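Given next, in structure tokens, is a single chain: the form predicted on its own.
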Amino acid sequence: MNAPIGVLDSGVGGLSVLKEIKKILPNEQLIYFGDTANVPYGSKSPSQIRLFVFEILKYLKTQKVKAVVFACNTSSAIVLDKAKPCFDFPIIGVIKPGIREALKIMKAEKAGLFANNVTVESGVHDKLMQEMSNGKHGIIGKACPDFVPLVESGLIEGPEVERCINKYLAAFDNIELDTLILGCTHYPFLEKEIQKACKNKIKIINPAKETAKELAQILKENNLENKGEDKKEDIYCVSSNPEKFKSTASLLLNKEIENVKLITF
């Protein structure tokens, strides 16, 4: 089926998911929507986040998408279950795929979670991990509000990034962990630096990779794959400041991004 796949996030973080989708589904056209007017979602109320995400979903529906990925942990935690019954295309989030991967490898009782305030406070990661492990495992979350501004500005390495990572890792100093889930799609752009700070003691889980695999499976099960039809160019949409997005996205994706549309509601 030659129809686009929507990928939404509060800013540039969801590009980490887009990168993984493009690796395993190279024939698919993607419409990426970064809600740059309202980034970061982690500082917004749940009712505000629901409003923002539903407006984006309505827009993506006008673009005749065949599926949508919430490339954002906050919207996955707050909006996903409410959105699914309201639209006639599959919608998947990034939380369950990451927890599923963590459970495959973790031996400690608890996994660590780096996320934003809203996601940590929602407790959804801990709830899902307990459900999926029959109560054997849980999550200890740490809010990392400084990570998103760093990535949004294109700063993904260097002394400032290292200091920030070490500050947040200190929350786990007296806790036995062997697994750390990156609970915000901005954070995989810092994955190399986070792994360096953890040395080899902790395995970093990037849910973007598992989310892309789940999307591929859903397309196959629903006969929605693009089976050789001409692929159209990917489209990038933002709710404000397209030039800034173009610059940062080009840096993060290591390729020049040209087609950026400004969409306001």
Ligand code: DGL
Contents of the next structure:
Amino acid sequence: MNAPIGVLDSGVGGLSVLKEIKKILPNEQLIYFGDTANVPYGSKSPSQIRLFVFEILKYLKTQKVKAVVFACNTSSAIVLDKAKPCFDFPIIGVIKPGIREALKIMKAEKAGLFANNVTVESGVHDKLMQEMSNGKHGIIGKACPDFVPLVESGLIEGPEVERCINKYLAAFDNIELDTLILGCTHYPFLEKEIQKACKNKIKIINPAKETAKELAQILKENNLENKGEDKKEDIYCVSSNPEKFKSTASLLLNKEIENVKLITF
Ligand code: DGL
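To complete the pair, please output the form predicted in complex with this ligand; the form predicted on its own was given just before.
Full complex below, order starting with the chain above.
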């Protein structure tokens, strides 16, 4: 089926998921939506975030999307279950795929979670991990509010980033961890630095790959794949400042991003 797939986030973070989707589904057209007028979601209330995400979903529906990926843990934690029954296309999130990936390798009782305040406070990662491991494993979360502004400004390495990572990692100092889930899609852009700071003692989980695989599976099951029909160019939409998005996205994806549209509600 030759229709686009929507990919949404508060800003540039969801591009870490888009990157993986493009690798395994090169025939699909993506409409990325970065809600840059409202980033960071981590400092908003759950009810505000629900309103923002529903507006984006309504817009994506007008674009006739055949599926939507919440490339955003915050939305996956607090909007996904409410949104699914309201739309007639499949919607998938990033939390379950990340937990699945962590459970494949972790031996310690708990996995660490770096995420924003709203996601950590929601407790959704812990709840799902408990459910998916029959109560064997759980999560210890640490809110990292400084990471999103760094990534949004394109700062992904250097002393400031290192200081910030070490500050947040200190929360796990006295805890036996072998796995750390990046529970915000902005953080994979800091993955190299986070891995360096963990000195290979902890395996970092970026849920993006597993999310892309789940999307591919869902397209297949619902017979929604684009089977060789002409693929249209990807489109990037933002709710403010397209120029800033264009330059940061180009830096993060390592290629020139065109086609950035301003959509306001
Ligand atoms: N990248 C999003 C997430 O995965 C949102 C981060 C934010 O805006 O606080 O949670």
